[in-house]
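The form predicted alone is given below as one chain in structure tokens.
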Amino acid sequence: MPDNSGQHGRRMARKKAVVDAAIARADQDKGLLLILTGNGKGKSSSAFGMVARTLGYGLKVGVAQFLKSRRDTGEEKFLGDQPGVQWHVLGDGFTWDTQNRDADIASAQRGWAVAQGLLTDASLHLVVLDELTYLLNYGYLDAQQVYVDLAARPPMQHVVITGRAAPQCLLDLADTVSEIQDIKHAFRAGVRAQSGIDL
């Protein structure tokens, strides 16, 4: 094989110059509005992600989860025990099993009450709202209140939504989003969620 030492390390030094000097024009220091939305798997598995990134700089976090009413899944079972966090779970179940439409929205309308309170504290460093993309899209919370509670929450305060299809008002208002492709899940074929991958 030919030696391309030298081209490569040309090659690596044009690429330096141009990663450095993006770094050197990223000079702002603002709070990020981070989207995780698409069909795929991860998107939960992210966000809390940046919650144990966020405690190993010791800092201070709220989640609030929307869905979900469980509260055995791993990521509470840990992270909810850590210091420096508030961890709510405000969801009454999937809506395939509430079936309750009125009665979604009551739950809904409570737990973006508690999630206001989060967003309007200046101590926490980041604030997850956890699959808050089905709430809008179902009509079960007021759009423009939501967007209004976002944008002014304290200026250094990062927040991660998450869930499928989010709407447009969101992805105009955040700083970052990213779609999860679903390429393939383990469930079509069968296998039920697994402890420490899905729960």
The other form holds:
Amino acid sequence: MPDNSGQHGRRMARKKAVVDAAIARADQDKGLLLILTGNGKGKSSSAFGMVARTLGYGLKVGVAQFLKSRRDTGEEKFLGDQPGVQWHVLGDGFTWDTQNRDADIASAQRGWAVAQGLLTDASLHLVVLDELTYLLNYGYLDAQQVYVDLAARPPMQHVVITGRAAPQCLLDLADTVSEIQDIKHAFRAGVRAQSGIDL
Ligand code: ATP
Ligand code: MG
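Form predicted in complex with adenosine-5'-triphosphate, following the form predicted alone:
Let's see the whole complex now, leading with the same chain.
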């Protein structure tokens, strides 16, 4: 039998009072900017988890995937077909290998124009900008422009940005930032990408 009258019970009661007070203080609603960054696995898949949660409430979602090395991922197959989802794959025009910087910049800007459409559509409860950070880090998009467009979005719209090395100006604007640390990844032990886990 648990002894709730003892030291453990008193400690738990104090903890509950602190947690209850923190929950009572958090009484605001707002459209959040979330950034999932870092070298570990789990950034995009976390963003798609929030897409699933949002769709569970019958709310609308826009997804823009800025870099995509593989087509036919599980997330696109399943979530892209759901009612209420707009799914844009914007990475096809990039020519990383040919180092054609002008073409890359033009393609990135065409992609950002699509994102601007999502960020001005108040019917979208959630917008995911998957792998956006790379375009900022390569200098293909103007971080200031991205900042301004994010800041001007509809007040109740949530946005999730994924990608390694998120620039400081986005971290400053964000409400929630998680850095996923790489401790181990099966790929380095020679395991190829697994359906449902990696793609
Ligand atoms: P996921 O889409 O699985 O959540 P992610 O968005 O965090 O991954 P990305 O850098 O976008 O990471 O990489 C996507 C692909 O690369 C996935 O197949 C993922 O398993 C793999 N990957 C992610 N991080 C690492 C890593 N540190 N080492 C090797 N492969 C990785
Ligand atoms: Mg990713």
